[in-house]
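This document starts with one chain, in the form predicted alone, laid out as structure tokens.
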Amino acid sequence: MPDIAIIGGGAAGAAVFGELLQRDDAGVVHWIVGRSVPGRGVAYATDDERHLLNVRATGMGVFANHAEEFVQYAARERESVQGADFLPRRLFGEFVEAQVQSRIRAAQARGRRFAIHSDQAVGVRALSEGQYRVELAAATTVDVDAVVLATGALSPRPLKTVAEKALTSGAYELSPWRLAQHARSPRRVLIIGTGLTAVDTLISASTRWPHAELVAVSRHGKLPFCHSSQPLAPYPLQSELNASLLDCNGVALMLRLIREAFRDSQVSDWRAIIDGMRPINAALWQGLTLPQRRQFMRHVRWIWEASRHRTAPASFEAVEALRESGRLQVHAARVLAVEGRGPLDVTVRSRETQLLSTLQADLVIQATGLDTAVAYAADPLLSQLLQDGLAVPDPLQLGVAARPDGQLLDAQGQPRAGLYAIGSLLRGNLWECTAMPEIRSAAHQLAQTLGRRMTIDIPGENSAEA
């Protein structure tokens, strides 16, 4: 029976690993998790209780058809949990660990073979007869028939406008999750970015340094919109709207239809309309040409991100309280330069006036969210895959080029047998693919795909699914 390797110790890797453990149509399932706690990754490793999920508890299962289990788990851990609640990300991380352990115990009981490697994958080499050799940092290797890249977002890269002196000064922080390493209390903290990552960063910074001024800067100065406190009634004409959107040719017409729905709907919240588009978002993206996708990225991405990826009500209220108290200023401006040795001088150009100004800060934190530009990543695994032609970057630098099912395309533009990705690396192909509802569905489908492919491809094996 064939062996499969999953590279990546976050929630996406956990979802694929758990799905494969339940199937008996593969050989050894290798989960290469790196040095992190299996299943937590960056997203759910935080221990700050005020870092909340931006999906309601009912939508946060790890495995397909088991979303309700998180609500049950959370109810055992704390009182008065409701399915509509936005719970701490730390709690979901603990749930992921518990779910994986449960599937491990079940697999052990029936003799299902697997291995968990607490090491970093640094290379994937193509062997003869459709096999791959995964190279680990400890100079060991794992030979398998298929590889799933579940590496999540790339390590953050400094903006091109940041001077080398600023980077080495200790006053510029690339990772918003490392605030505890800054012992000195800053007078002013400037955060680059205003998305969901920036919201968590603002909340943490405001608590850690209660007397610090806070400044947030992004090109559009738009913080995420807020979720409704309770689930919304569906838009009555959602099916008709979705069908019309799928028939559109281009971004402009899509936007016109969405705006018309906003205006015409007397009974629905605009957020219900956006949420109702969720099942067709990938199809809408895949229906756009490359120039149309560029148009979306240039003109629409910022408002889509703020509208689609909304923040929990408690997080929204916390940031609004900071603004109302005067502690937080939000600027719509482009960062042109970050210089100095601390404090740092941040030169920005105002979106409204186009005038230049300089903001001084004792600490600058880069909180610009997901980085999926694999062509520029200092990641040894992805660099090797690109160099060997086993993978190619998406044209918009939104991850790797792939088919809709996650199968990677090689340097000749051909599907690479046995090489797949899941999660943020597929943004160029799916656009919306990083939230748990999408990840668990993709993990389930990928496990089925791998099971079918491996059974069919091996001579003499029964082609029926287990």
Ligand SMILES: Cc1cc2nc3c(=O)[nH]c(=O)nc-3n(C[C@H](O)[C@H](O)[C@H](O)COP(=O)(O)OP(=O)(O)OC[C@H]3O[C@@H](n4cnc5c(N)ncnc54)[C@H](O)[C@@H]3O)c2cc1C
The other form holds:
Amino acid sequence: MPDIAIIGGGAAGAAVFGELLQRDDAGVVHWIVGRSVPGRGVAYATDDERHLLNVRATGMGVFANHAEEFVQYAARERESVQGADFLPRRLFGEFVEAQVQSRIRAAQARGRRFAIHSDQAVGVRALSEGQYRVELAAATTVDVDAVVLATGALSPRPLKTVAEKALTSGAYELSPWRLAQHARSPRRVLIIGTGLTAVDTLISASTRWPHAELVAVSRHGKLPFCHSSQPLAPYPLQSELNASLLDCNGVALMLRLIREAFRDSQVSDWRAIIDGMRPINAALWQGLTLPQRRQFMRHVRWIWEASRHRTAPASFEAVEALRESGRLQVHAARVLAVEGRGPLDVTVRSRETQLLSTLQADLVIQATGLDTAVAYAADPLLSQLLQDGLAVPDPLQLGVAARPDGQLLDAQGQPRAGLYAIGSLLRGNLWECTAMPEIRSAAHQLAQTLGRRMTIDIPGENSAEA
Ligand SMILES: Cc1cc2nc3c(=O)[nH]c(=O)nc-3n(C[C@H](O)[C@H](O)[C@H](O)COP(=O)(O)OP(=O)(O)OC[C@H]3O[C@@H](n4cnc5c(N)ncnc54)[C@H](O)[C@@H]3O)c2cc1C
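Which structure goes with the form predicted in complex with the ligand, now that we have seen the form predicted alone?
Everything in the complex follows now, all chains and molecules, and the chain you saw is the first one.
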């Protein structure tokens, strides 16, 4: 039976691990989780109760089929939980851990073999066709027949506009999740970014430093829109709209169709239309040519992200309250330079006036969202995969080149036997593949694909289980 390694201890890695534990067509399943708590990853490691899920409780889950859904778990853990609620991400992290534990217990009872490695994978070497050696930081290795990269987005890199001295000053924070490390109370905090991560950062900073002035800067200065408090009725003509969208050629035409639908008298809320596109988003993206994708990234991405990835009502209200009280200013401006040793000088060009100005801040926090530009990453594993030609970057730096089922394409453009990815690394191919509803179904399909592949390609010959 073939052995499989999953690299990455976030929710995507947990989903693939749990799916594979349930199957009998894989050999030893190795889960390489790094040094953090398995299953939590970046999103669910937060212990701030005000960091909320941006998907309703009913939409969240980790495995395609499991005995208990998140909403049932949450209702057991706390009072008066409704399926439509946006619950704390911390609670979902607990749920993922509990679900994984329950799969582990079931696997142990069946004698199913697996190993969890609390170490970083630093290399994946091709041994022979469809055979890999995973190298771990502690100088141990694991030989397997298939590898799944579930490494999430890249660790944040400083923006090019940040001077070295500013970076090392202690007044520039690359990770929005490390605010607790800043003991001194800043008078002014400047956040670069206005997406969902920036919203959480504003909420945390406003509580941690109740007297600090807050400034958020991004090119369009657009904070995410808000979810409706209750689920919306579907747009009655959604299937016709989706069929037309799939039929049309180009971003401009798609936008026209969506705007026309917004104006339709049958629409009570535009958000229902955006949500109704979810099942076809990957197909729409795949239908675009490279220049069209570029056009989308340059002109449409900012408003798409704000409309599609909306905040929970409570998070939205918290940020609105900060704005109304005058504590928070949001600027539409491009950051041209971050200099100084603390306080830092942030030079920006206003989108509206094109004028330059310099804002001073005691603490600057980079909250610019998912980084998937693997070609520029200082990540040893990804650098080695690119160097060895086992993977190639997506042309728009949206992860790696891959087939829709997650199989990586190598430097010759060929599908690489036994090498797969899930989650953020697949943005170039799938665009929308980073949230749990997509990840849980991708994990289920990937486990099936791996099982099928192993049965077809190498029937029974790899029976060297430990
Ligand atoms: C702040 C935030 C909030 C979000 N909120 C929601 C939400 O409400 N609902 C939703 O559906 N989605 C949400 N998401 C999307 C989220 O990306 C997914 O839900 C999911 O958590 C992604 O998990 P992942 O495992 O792909 O990535 P990650 O969470 O990034 O986990 C990857 C893990 O792999 C580890 N790793 C990387 N390289 C290696 C290596 N070489 N060796 C070993 N380990 C490695 C990383 O350290 C990390 O722990 C949110 C994302 C963020 C960032």
